[in-house]
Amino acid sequence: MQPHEMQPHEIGTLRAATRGTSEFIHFNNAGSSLPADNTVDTVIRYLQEEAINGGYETEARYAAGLDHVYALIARLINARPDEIALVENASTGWLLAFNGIDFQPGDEVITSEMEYVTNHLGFLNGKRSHDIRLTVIPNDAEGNFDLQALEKAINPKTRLIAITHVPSAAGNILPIKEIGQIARRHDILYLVDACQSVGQLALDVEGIGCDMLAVTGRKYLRAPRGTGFVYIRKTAQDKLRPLFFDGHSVASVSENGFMALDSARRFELYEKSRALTLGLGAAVQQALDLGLDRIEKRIVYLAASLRNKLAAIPGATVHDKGKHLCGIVTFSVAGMEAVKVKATLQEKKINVSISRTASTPVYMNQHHLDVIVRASVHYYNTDQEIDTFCATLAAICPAPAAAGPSFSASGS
């Protein structure tokens, strides 16, 4: 083993500090991963103190720790603390960024076929309310995003490039760094949905060149549900219109006017769970301590192993295509509905998810997919769990139809 790889004893320690791993084989990390015990305990301790001491009083005690969460997130993605706004999830962050753009009739948004339903709805709403145009860059025959097609699609009316880094319903990774180089060359705003990638892939917003990046905590970051953040580059903050203000988001206010904060916190509202904020911070700290490069290598290894073993099961079809694949593995089983596969595996204490057409509508329609199974691995999963998963799936797969009798041309 190489020094950068996670050793078996380290995986054992991580699993021992994650209560859920003793109960289920959890292959639904793209939905909501299992939080570490320390993250859960951080939230519970704060709530207990809040119940005894009072909400505002406990917040005051933890003021430094709560503020430090912004610095931890900034380290995670190579940003500045004043470029981070805390939100409830990636959808909220993405919509704050997208709807903050002052679109004019005829402005064009360029996106990919891999966009999540929330983003797709944002585009459709933009078409309805601002008469924007939408151009979708399809993947090539090998499942890769077509950078040349993107370059050719850009025109004087192109206002935004909006790209999902890792799709919800497929395992491919889009080339967000190369897309960013194109966006910078043409001086076009660039919005990245990193909902599925932060926590499983190493990200550097300076290297990506994005202006905005939206993230959810509950997925690969292993943070509590109801947490997330949006990165808004300092130079882009004045290009976006905050959708609302409260006393938390302004530097000063008078009877006749106000001045917004000179940071991304102008896009926040005051009221949020301080306990969950600290839980998010604990999860980010753990990811930093483990190292995102090591996490990425571990997840990519496990997912590749899962794909290879799934492909050997009669009746199972893996749908992931592309040069670079991640921890999300999508497949279907001949003769068995995806909902039934999920339910049957759950009876065996194996968690997976399903993806429907509505979740990633352009991609699913392009590839004539209706409902597929999604198995998503994390670094705390093991080779033994993959073997158990595949053996269980093979046992529940319908037997291939027997070939009918053959007859010679003479009929003898």
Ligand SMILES: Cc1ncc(COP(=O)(O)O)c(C=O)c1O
Given for the second form:
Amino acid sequence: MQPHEMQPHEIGTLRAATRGTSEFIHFNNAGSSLPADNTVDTVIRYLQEEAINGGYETEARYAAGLDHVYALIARLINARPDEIALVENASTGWLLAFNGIDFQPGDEVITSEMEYVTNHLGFLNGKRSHDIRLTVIPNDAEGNFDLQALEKAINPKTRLIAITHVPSAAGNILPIKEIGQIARRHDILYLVDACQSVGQLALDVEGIGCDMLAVTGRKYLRAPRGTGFVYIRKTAQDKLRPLFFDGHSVASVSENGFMALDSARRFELYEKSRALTLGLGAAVQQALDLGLDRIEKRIVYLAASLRNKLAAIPGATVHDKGKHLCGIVTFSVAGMEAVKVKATLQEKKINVSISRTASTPVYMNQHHLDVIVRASVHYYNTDQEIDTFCATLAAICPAPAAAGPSFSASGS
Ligand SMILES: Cc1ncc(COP(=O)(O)O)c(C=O)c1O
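Next up, the form predicted in complex with the named molecule, please; the one we just looked at was the form predicted on its own.
Next comes the full complex, and the chain you just saw is listed first.
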């Protein structure tokens, strides 16, 4: 074992400081992970203070701490605090960035087959409202994003490259740095959906070279639900049209005009949960303290072990393909609907989720997948939990003779 790896005693400590780990085997971290007790307590304490002292008065007392959250996020992704806007979820962040682009009819967006439904809807809406064109780069036969196909697809009409780092319904990691190099070389705006990767993979917006990056808090970052942020590079801020303003997103306003703030905060509105903002900050602080490289290594190790053990269970088919895989493990069970697998595991105190076609429509259709099971591991999960999970699954898998077709899919 390498000295930088997370040791069993450290995992034990982290689990002891996470109430939920004693209740369930939580393999739904790609849905919403278990927050650390300190994060939950930070939110509760703040709400209690608000109830006693008043919302505005409490905010004034915590002004420095609230402001510091931007600095923490900036450290997490190697950005500047004035390049961060807080939002409630990744969809809002992504839509603020995408819809802020002044698309002209015929402008082209290039994307991957792994896009989440929000992004897919954004593209379709852009087609409808601005007559944009969409080019989807299919994965190659091994399940990897095809960089050469991207390079070939670029033309003078290409306005945006929009890529999901880690998809919702598969375990592959897209090569966002290499894609960024191509975007930079052609001077094309580059939007990254890092909803599933933040908190599980090290992110560096300078290394990625993206102009915008959208994130949610509740997944691998272990922040409370209803938190997120969007990064907008300083040089891209004036290229995007804010969709709305309030009195706090402007530097000045008069009867006849206004001046927007000279920072990403021009894309935010004033009213938001200060308690949740501090909770987000606590979660980011913990991720920074643990180190994203260590977190990533542990998650990738656990997920690889889970995939290997799943593949050995008769009737189970793992779907993840590609050179680089992360903490999301997707599979089907022969003769048992994904919904039933999930419900049966839940009765046995194991949380997983399912992914339907609509979540990642192009990929799911491309591979003829209908509904699949998603087991997503975090660093606080353990080898023992993986063994219990696999033993439980093996016990509920229908006997091969009774199994019938493996899943409502013909490929992948
Ligand atoms: C890859 C990906 N992008 C975006 C989103 C949307 O995130 P949110 O629900 O926070 O808007 C999700 C949610 O599951 C996702 O998996």
